[in-house]
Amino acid sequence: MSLSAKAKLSFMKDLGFPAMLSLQKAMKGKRGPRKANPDFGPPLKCAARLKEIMMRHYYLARFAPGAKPVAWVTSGAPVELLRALDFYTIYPENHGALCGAQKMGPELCQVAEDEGYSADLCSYARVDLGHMLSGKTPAGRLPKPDLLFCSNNICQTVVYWYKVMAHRYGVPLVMFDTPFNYGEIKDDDIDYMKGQIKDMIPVLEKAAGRSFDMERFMAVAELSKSTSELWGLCLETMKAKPAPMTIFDAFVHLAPVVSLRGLPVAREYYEILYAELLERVRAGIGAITNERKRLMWDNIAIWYKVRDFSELFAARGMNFVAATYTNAWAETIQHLDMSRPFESLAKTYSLVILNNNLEHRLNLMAKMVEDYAVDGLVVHSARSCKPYSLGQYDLKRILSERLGIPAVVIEADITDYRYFSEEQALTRLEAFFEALEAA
């Protein structure tokens, strides 16, 4: 790391993106508010600091390299051992959300495609792999990775989609592999997943150029779980009546547990969220205005659809209060136990919902409607997650069955909305509204 490059980023953190930001604030000025939908409640106002707090990260990412070390992680990767090392992060899935939501999915990923990548491979990765060989994204730049650290517990995917990027940029790549849990988690599996991690421990240090420290590795550690402790308290004032905010919001808002965890801006966030939320609760302010029917999400947004659902459903009182994937980075935060800091990292990051069986998943969702006062559910049959579309049919109809709420499928995908039809999604909804409003 050279002097020159932390002196810059340094002065970037301190005034270059403060004047920016607030330059963009009087230009914001000048144009006035936007209209307000009279479907919503007021919206929340630590908005603004997410938006801040996201735009630092990217326009900070810029001056990263050679100040500090450049990790490339996928979400479900124990990012923790790398917060321990100073790694600046990117998150190429929170990357490939963003593109979806500014519509440039389709774009990008017929660069990869053009490159004879196919177009079933998914789409954060055909976006991933469009940026890298076009450099086109709307975070302005994205700094070169020194390293790249992927986790198969979300998905195969990643390995071969980090295996390129590997061989791209010619960097390391470390792999956190954990075995998919058909029942109880096995304790061979968590000695092996530990073994992993302190074998990958000096592969860390050689890309970060520092040694690990146990001690500030206990401190993020600590920190990254009081973080998902706070997410999962946001979420869980959603079974309020009415819900202070939707599961449409909590998407965007999502952003820092994701990309941030295990740094005091992301706890900082969702202290100023949580509170928020519970004055809204207790001043009975709704994040829609006429809540009357409450509603469960299954899979990952599609991304380049949020606004235009979220006013679809609001406009017939309808509100999301819950999804499997918001609650994905709060559901086995309990787990981690500073006592035994590796084992139960491997613990965390295993048990997560991707890589758990379909009867978990069940039991899963089926807590979450009685939890949440769920009237019915909407499941995202995503063309680019298959692992997350596995078996969505059957969760189905065993829960319409078992807990007599209506369900519909909506095929689409995460970014690419070249295979979105929107006339198929508005049939299936319409027969989804009247069996609601029939329940």
The other form holds:
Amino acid sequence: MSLSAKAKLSFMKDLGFPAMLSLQKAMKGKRGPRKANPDFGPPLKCAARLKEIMMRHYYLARFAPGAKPVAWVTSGAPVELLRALDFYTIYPENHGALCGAQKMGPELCQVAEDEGYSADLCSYARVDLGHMLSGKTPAGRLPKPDLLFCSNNICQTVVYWYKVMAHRYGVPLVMFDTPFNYGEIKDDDIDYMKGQIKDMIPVLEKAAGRSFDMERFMAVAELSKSTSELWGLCLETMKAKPAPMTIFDAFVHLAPVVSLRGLPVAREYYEILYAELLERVRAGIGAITNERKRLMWDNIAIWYKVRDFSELFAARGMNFVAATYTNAWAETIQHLDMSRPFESLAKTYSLVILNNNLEHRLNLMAKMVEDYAVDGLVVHSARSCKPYSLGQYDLKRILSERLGIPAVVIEADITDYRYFSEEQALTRLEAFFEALEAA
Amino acid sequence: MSIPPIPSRAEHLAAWRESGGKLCAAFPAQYPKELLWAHGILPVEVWDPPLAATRAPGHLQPYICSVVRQGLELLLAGAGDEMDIILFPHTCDSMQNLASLVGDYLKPKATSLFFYNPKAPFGQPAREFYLDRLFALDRELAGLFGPRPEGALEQALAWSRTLSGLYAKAYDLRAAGGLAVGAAEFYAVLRAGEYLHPTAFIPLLDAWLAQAVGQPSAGERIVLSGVLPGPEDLLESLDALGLVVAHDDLLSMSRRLLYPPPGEGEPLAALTESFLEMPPCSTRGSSLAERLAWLKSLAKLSKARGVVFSVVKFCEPELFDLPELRRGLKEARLPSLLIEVDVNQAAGGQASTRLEAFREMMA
Ligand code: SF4
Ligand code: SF4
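Switch from the form predicted on its own to the form predicted together with the partner chain and give that structure.
Below: every chain and molecule of the assembly, starting with the one above.
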């Protein structure tokens, strides 16, 4: 690591970014406020802070090379190991979501497809490969990785995708293999994962150019744990009627727990968000003005439709109050136990929703329906994501029958809107709305 | 060359059942078949059952591969009720969820078992884990059907060694231009091993090999890569067009068949070493460098001058690796062709036309 790069990063952190932000705020002031939509309650005040945090993260990222080792990481990987070694982390899935929300999905996917990547592959991967090949990104510029870190606890896709990047960038790939829980997690699984953690530390140390400090790791893990717990508490405020935020808000506000988990800034952010949500609950402020029906979302967001969908549902007095997706960064954190750090880290990451069988998911969803007083279920069948989507038809049917709530499947994709038919989705949703009103 | 009579799947299964044997529907791809044999269980592999997919689409989105779709169709047609167990090795996301869909929701009469294969790189933790998984499966099978007979596992490993020798012979002869058979016949015979018990398959393979030795027909030599050989018309096109499959890198074939046979030590430890030494494969998480080096070595060994990728549509493990593999092959002056297929659907005239153009380009 070079001293001048470190000095530059530090300068940008303390002076460069704040200056840029002030400039942006001044420009925004000139444009005037956006017109309020009467279907929504007052917007969350801390949204501005969130934007600032994420902008800062991506802005400073371009100054990280040379100052800090850079790792590209999957959303479900045990990042605490990297934080203890001071890696600057980039989350290609979060970047994919950003590109999706900015409606850049098809353009970047096309770049990857022109290089021979099938249009049938996960579009987070295609967006990322499209960025790798073209350099295009709404985030300015992403630093090249010194290391790739992935875990197949969310899917095998990330393994194939990260292998391609390791090959192209010529950097090491560290893979954390988390055996799929067909039933209960087994001692053999935990031993295997523990063994891998021990084996990967020297590889991470080499890429970071420093030694692994157990104390630092424990401090990071504590921070990570409390951040995830706070995120869980934020989600739980949506049990209130009316719910103080919608899942469409949560899709956006989950960025820090995904990308900055284990850093003080993420915890600080959720402290603010939680306080604001509690205040809204106390004051009876809902995310939407007329919350008549409460819904649950299954699968990743349709990033290019978040705004349109939130308006569509809000106009009908329907609020999404729970989602299996947003829940994923809170649901297993109770397993993290500092008296057994590696073992509990393995458990925490291996027990996430997508690494469990469908029965587990069904039970989890049934509990969420009850806990959050859900009236209906919207299932996003995401072409990109086979582990999230295969089994949804049965899941929807069983859940709907068992709990007596209406449910609908929307065929779409997370970022690539070439695979989304608005007309078909609206037709299905109209039928769903009717069933919901009749229920 | 004529293919020796191969007992049909239905005949062989019925005979096995009648003799008191147990049956296992084994889903793709890698699983310890020796352990099943040792417990008196015949693994019957489910790659591309020839059924019209009428029921499976009610459970699966159209973007799920045809191997999973056809496998599910077979179970929905009642095959799961004729089996004693259904084994799902962990191969990919789709296979993983199919296992759960069947085990959790569809619940056929047969017991569903899941077998997690560790992913590369295979360090000591993976070695220990795989061995643990073998012991666990052994216990599970004993729990279902009683302990395996004394010496049965040693016998199973002996069959495995014999088969391994025969596979190696078939592949070596073909690579050296010493098999007078086309792709259609080669795979028709070798694929009988997907359901024949070794006691039936070993003599069949042995006899076939003895009579298959000879000069192959002339043509451009290629390596066939992908998931499984076929569909049938694709193999017939290759034969008819004078594209000689000199070697393969198919998930259902050489990636599972050509590996160091289990040694003579403790049987489960020997099986573990064999598993770890299997050829590079997308589903095992092998690096692209390994896969590329492997493909180039197959081409060199068999004097092939190009590679045909016959990939199942929506197969993520294979599709992700393709562009880099093709780029690397091109740099090594090995042209390649990609054909996407659905199992049990003819590849069609368009594939044949493209194969013909590919052959002309290589000539
Ligand atoms: S969208 Fe699904 S398949 Fe793609 S990276 Fe995420 S979990 Fe994996
Ligand atoms: S064809 Fe590919 S996607 Fe389908 S089951 Fe086989 S490995 Fe999985």
